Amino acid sequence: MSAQGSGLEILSIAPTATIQDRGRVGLLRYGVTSSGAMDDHALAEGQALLGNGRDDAALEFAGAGGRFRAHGTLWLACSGAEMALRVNGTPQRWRQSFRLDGGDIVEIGAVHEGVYGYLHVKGGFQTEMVLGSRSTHQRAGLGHRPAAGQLLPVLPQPADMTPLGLPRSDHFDRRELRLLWGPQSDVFPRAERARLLTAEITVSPRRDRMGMRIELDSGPIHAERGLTIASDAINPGDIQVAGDGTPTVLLADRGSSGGYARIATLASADMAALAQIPAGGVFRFRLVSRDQAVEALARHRRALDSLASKATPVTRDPRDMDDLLSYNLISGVTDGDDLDLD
């Protein structure tokens, strides 16, 4: 993908950046895990801001973004963890859609809060489909890996759209996450399971799209029997415990199977909230039933579906308008001859 034609040219980009959509579904039996956006709420935010489809692909950044040049008119939006955003050197608001003209430069810098930020384009980035998805799975070698010098292809863009904005999501503030006991919870003594529910838990710097190590303030978790088991299928959110007692929450790019005992599984509805807790962040777990977890997921999905109805037209600050004189800021002005002053 050389920098010719229309699209978004990558001038520089963080090495952790990937292309992500909702991921690959139904391929676990072939050893292929889902991948997909780490924060599905953020992915849905971008779709709502641009009127995109649910499966359209975006750029996902972890901690820092990159520098890009528009080739032709583009409509973009940023979502997820707020990051420093500039267009042609001018700071822009996060979580809203905006237009670039050919030659315009957009820069996405360091994250302000959270971990994963997203850059969307109208119609989604048109990188190659692999096994039904555009998601990058770096360890498996699937999907497109963005790099400097590439031109990310896009669909034909509208000449005009109404810029939309969304409020900040409260899942960045969540510090109580729901879990269920896992498939091998019975190998852990009752006291160890109780400790998982009462501990203050810190996110370790040892994290990536595959998994997140977590540390209990009361120390490692100990099993009653051997920590290794016959390998079986792994689900996103499974919390496996290694031989040294360190728990790891398995995430989007996890392996398809594993042999460590899994003490618990994070509720699917809370995966986005967990992904946005930075290294050093502290949270707690709360035990829920399967029915409660299913209902929470249903509410989560309804919330994603309702985002489009919450997107509102952006009111621009006149100080941000370089072409202020081209805007009709006042209407209804007359010369006074039509007024009856008697």
The other form holds:
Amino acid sequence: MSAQGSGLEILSIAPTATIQDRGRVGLLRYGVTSSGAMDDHALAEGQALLGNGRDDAALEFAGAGGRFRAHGTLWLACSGAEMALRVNGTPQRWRQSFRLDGGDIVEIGAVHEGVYGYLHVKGGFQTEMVLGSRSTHQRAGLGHRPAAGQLLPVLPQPADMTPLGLPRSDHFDRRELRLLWGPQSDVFPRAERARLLTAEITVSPRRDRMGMRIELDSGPIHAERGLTIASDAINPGDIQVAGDGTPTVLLADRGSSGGYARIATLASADMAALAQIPAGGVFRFRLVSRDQAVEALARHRRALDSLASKATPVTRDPRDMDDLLSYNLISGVTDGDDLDLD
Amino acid sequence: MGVLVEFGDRYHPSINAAVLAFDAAFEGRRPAAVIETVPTFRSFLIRFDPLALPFDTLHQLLAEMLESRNWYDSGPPERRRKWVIPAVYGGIRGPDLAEVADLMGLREDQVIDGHAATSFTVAMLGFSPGLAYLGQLPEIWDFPRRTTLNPEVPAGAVLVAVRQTVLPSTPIPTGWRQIARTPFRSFNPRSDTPFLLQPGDQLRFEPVDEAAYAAYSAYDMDALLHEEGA
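Could I see the form predicted together with its partner chain next, after the form predicted on its own?
So here's everything in the complex, that chain up top.
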């Protein structure tokens, strides 16, 4: 089949689905926030599994995925929040690259753990590039909006590749997230700021790619000098406090500027961990210094960079194996019992 | 990581002029590890990669620049452009005109005349792509935003509150009141120049009728550029 006719046909898709890459950076001064994958670690996992470039685009889903049909041979991989994955009805490992032939059906069901899952294709989905990125920005009307019936274009696919697998990332377990004070922190009384650091915090169901409302077990936050200030630019991870005292962590699709005072900012290194905490999930903040936040970012980047070297072959064709019996067929990335997805 | 340089805590023409002058000066000395910068009404945000540019190095540059001169006596930006933007006031194009007239204790035609007689400065872009905050209307326009949110006003809505005019280029939810609508779009994602208005640009509105509105809708937006230079 020619490359022109190949691609991934969307048979059905969750309404939360978007196309995401690393985002549309550099346009904040024009009112355009970056978008980009909510979980940058998961995006990097997919690139590592398929040998993709850092800026290749994937499908992102929250909560559930969809059903898709291959047109021509495709090399795919799933990453991020683990969802029920089946190929032609047979359960398939998450975080592993695999091949589809023309007509094969891949189905991504309900999420098991976390929030945001990703479906990657070798070379990335070739949807429309707008202002330097393929990321969908729903609110701003930028980028491709995936919908049933579409054929998502892909680059010509290799006939053969070595399927790779990655272990589960521990950022799904993180329940202590690093926090820095910001320029407007002193709008809030000391006792209120302290409460942000001591409270048990629950993620509200009112969350999306723009922001996550969070609730302190000790109640809403109060400000001394009023909650509105003259608008200025908002960084990703800024935590604004609206009139009712509910804090919201502002994320990839936020408005670029706002007039609600911001009590603190989440460390960049912990954005992916926060994004993967489901509604009702509980966590705490820990105050760090600027140096500690920078060190955490350095570690986070090293972890992303090391994914390519951590991805290991998951299957071998027995015909290629001279000494099959010398392989340990049980150990490796498959635990043996984790294929029972349902 | 971001650093915010605050020139004031409110909108004021001299504070905004300081921000825009600082923005222009910083552009000339911008370290490579700066990801992007954002001038606003009253502040200047610098987003940078702290692994490639130590915070202390950037802080030192900013402190040196801040001390180098009095930024508050900056005039308008050198490169500003002047725009005349057609707008249909009232009716379906400005559904909140009557309410605004009530708030101001004026007749609708007086509101239109006052708005169209004002020379605006683009104070900042923000909130949504290409949305321009325009300063500044006379004191009598100092009424608050609504407490309830209108779930959507269209692109090109001319919105007013707190002595300011807001001009969105995409549909947005808002608490501001819509007195007019323009065919002008500051943001055109498929254009070679996707963002037309720049902070510091000057702008005034020209009341037009429906026929002129329809004619302008087919225009190249650049045709609305009135005059280059200050």
